[in-house]
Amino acid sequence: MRKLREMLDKADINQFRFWTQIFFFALFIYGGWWALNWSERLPVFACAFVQDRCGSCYLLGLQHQMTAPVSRMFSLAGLGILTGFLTFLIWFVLLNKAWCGYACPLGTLQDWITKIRSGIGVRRSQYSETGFKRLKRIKYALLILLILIPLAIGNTIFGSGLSHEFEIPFCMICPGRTVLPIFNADFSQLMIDFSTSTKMILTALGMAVTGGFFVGAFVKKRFFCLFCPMSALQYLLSRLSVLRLVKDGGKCTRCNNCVQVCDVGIRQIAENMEKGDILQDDCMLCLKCVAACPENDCLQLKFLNIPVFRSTDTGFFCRMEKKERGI
């Protein structure tokens, strides 16, 4: 056991996040090759327009279940609804949010992007911490939007109900209809559909999205994330996760090192010095910051409260060693 300890301590986070992220991203696009056609349902970030995916985006079946009538909600067809959140909520009660850092394709693709950009030495740039305050409030309401606008499509607002053409809003403007198909060798959804007005102002506004996403990741790391409603509605259920980001503020000698590992750049990690859960709504939990963290138990990745992968002297040194030697 002890053995096994210290072999997780000088872990390199990184090189096991890379393959777990091959890993999910060719399940999650090419599933559907092996024959692991799971169900339409099962709620993983797996976008429904990729022909050979496995599973489906949760966010797909939660607009497509808020265009129903309020009354039928509330009846036995109401248990449909029920019984899909639960599913969707496993995950996150086991994984939390290192679903957005180890197994989201977008995400995945994100870090692509960001490996290109280095390696042909472009600079990224940050985010001012007021900028950064502000961006993070967009997939809240973003959030809020994919479930009334099709709310409002099977209930009477203002005297009339909305298109069905706006049924899943949210995927008409998500990057993940647009780029991941392109893994599969399918570029159709690449295009603006003028065959009506409300599809025409959707997949431009798609199209627009797309191209910001591109530029976005190339210039910041995990830019759209600061702008997704699943990382959102994550963190509303964080809470309930059995595997949990905590610190012991008392260790901590506030190094920075925390901050300038993280991709999205959030301060809070190293200015929060009281002793539990600093997950933040921005967090993927990449645990690039424990890595990075010199002092002992300062910060601890955590599962049902047993240490899974903690902070140590030891293992910084070690990674920092295989780093200047560039292994």
Given for the second form:
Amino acid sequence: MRKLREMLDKADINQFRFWTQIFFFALFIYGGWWALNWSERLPVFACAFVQDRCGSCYLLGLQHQMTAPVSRMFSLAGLGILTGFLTFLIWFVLLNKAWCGYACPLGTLQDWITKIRSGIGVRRSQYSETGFKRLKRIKYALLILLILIPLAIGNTIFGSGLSHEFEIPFCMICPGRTVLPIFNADFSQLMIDFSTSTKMILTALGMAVTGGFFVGAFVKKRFFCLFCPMSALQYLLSRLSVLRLVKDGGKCTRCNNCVQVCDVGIRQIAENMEKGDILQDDCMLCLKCVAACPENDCLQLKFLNIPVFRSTDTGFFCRMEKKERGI
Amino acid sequence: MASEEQSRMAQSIRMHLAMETEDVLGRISMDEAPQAMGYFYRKLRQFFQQPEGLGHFDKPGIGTFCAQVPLELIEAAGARPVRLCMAAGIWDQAGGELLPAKSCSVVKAMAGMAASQLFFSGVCAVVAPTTCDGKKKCADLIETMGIAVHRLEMPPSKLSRAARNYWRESVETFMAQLQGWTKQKITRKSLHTAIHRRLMATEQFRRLCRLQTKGVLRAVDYFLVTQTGFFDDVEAWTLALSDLCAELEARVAEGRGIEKQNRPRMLLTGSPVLFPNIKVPLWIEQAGGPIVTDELCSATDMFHDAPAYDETCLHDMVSALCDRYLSPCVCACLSPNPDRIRKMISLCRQARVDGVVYQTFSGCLSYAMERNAVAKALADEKLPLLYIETDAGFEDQGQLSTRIDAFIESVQAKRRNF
Ligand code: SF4
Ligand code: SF4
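Right, the form predicted alone is done, so what does the form predicted in complex with the partner chain look like?
Zooming out: every chain and molecule, the one shown earlier first.
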């Protein structure tokens, strides 16, 4: 048991994450080859437009369900919505936001782009602290819109019902739809649909977002995640999860190492000395901060209250030495 | 004529300094000393008795004040940092001619050191962070003596965004100045190496601290180790440190030296312990209270922290260094300074401390002013505190050691009653 603890303390979390991400990427993009089908309610962008996927993103189903008239939602259809949500919740509760850091194929893709960037020696750019705070709100707006717009189809919100072309508004602009099928050699989503003007606008927007996705991910780490409505939904529910990131403020020296290594630049992790549950909006539970914290047990990842990974002095130096050898 | 007088003065100060060092080192009994301590005694002797030996280091020396100068940058620029905070009584006296008598011993000693031109033979420039008023004015004074001084501008607080940006810019200016001095560029590679070296040193220092909490190393020895770290080559220091740790670990394994564990365990805080002024730790230990941990800018505050970064590019490494030297800093010159008390309490809990000794140099206002807040926080933790005001030199021995004895006795009595 002590051996295991020691091994975990010294674990190279970045490497572990790298391989886990590859595993999930393969699963979500090629899992269909092995006739795997997990669920249609996954809390990640396992995009439904990918032919050989093994599961798909909850947001697609949610948007579909929202197109029903409100009156129907309180009948049998409501049950469908509820079970859909509960399935999603069960998946989510298991891994919390680690879905973002370890499983989401779109997130993985961004991390690979980051690897290319740092590999060729281009330095990252960062948001100013105030800019960051403002941008954070966008994803909540998107979340609300992706529920409201479909609702306007089955219900008369704007006088008459909205066209069915708005059925899955978020998917139309999501880079998951355009980019991920490429890995199945399917380029069909990479185009602008001129059949109707609505479709044209939506697909054109989708293409623009896709371009922004690549450029953004090259300049900034996890650029797209800042706008991701799935991330917003997850954060709203993160309190329910059995996987928690906890901090013991009494042990923190405010060395700021955690902020330095955080891909999304979360300051609270160092600055908040009171809060035990330190998981923040935009955090993806990548655990880099835990790995970079040199104070014993200051930061911990707990599953059902059992520490799975914790910050240690020895682990910190072990990892930093490995880094030195890496250069 | 003036210069002749100056050199005569320097000569006399040097003699006194050599005597003072010998006197202090002579007070340390050698019976218990680990063999590996020999390295540190030797280095200190050499440093204080043949200071021109410094000039023999092959790299230019850059003098530093305080604990906020990013030493890695100096090393990456091909120079060698020498922290000039040292508190010899003879320098204190010499500095008294130059600064008001009420200034603190450290500041006077540093002025005196500069005036006697010791150490400056090998030091081509001085970096002074704008910490307390005394240090700032001391830097001004040193500059008038014809020594190149760079002021590393420090924000008065560390918590705000403005402070962080200010500090970052200040460190970048310092980098440019450094490269100008040494004519050597700080590269990604050189900085990475420098950081790595200091990281290894930190790792060993923490190892020593863990042993320290077991009470196996005398506090005086501990402070001689940290003092040597002020000027020694970091790799040589790390090596000597690891030898020392290995020897102490072997002692622990044999069960030697740990009997002190059950004596009243002390934490020392306040104004720094600076060689040759190691009297307070000396007396505390003589009174039978091992110092198991400390919150001093000459020891843990200087050597405990280590930077981390994700990508090894120059920009991110510099950014990590900026944070390393400002964010965990608990110097009393900061306002507000909530982390100092937090840190002290955390140390007390981790090292199971029984009592705290708070020393200030007379004239060190910032530390003296924080005393009440600290005392209150410690009282909440039910920890007794002894407050001592002192200066360089051994004149107050009688009075101080009596108070220390009584304090440790009372802590011991309290322990027994539990
Ligand atoms: S806060 Fe920690 S776990 Fe969350 S994204 Fe930042 S580094 Fe990763
Ligand atoms: S790395 Fe750990 S000790 Fe440092 S600021 Fe973050 S939580 Fe605190």
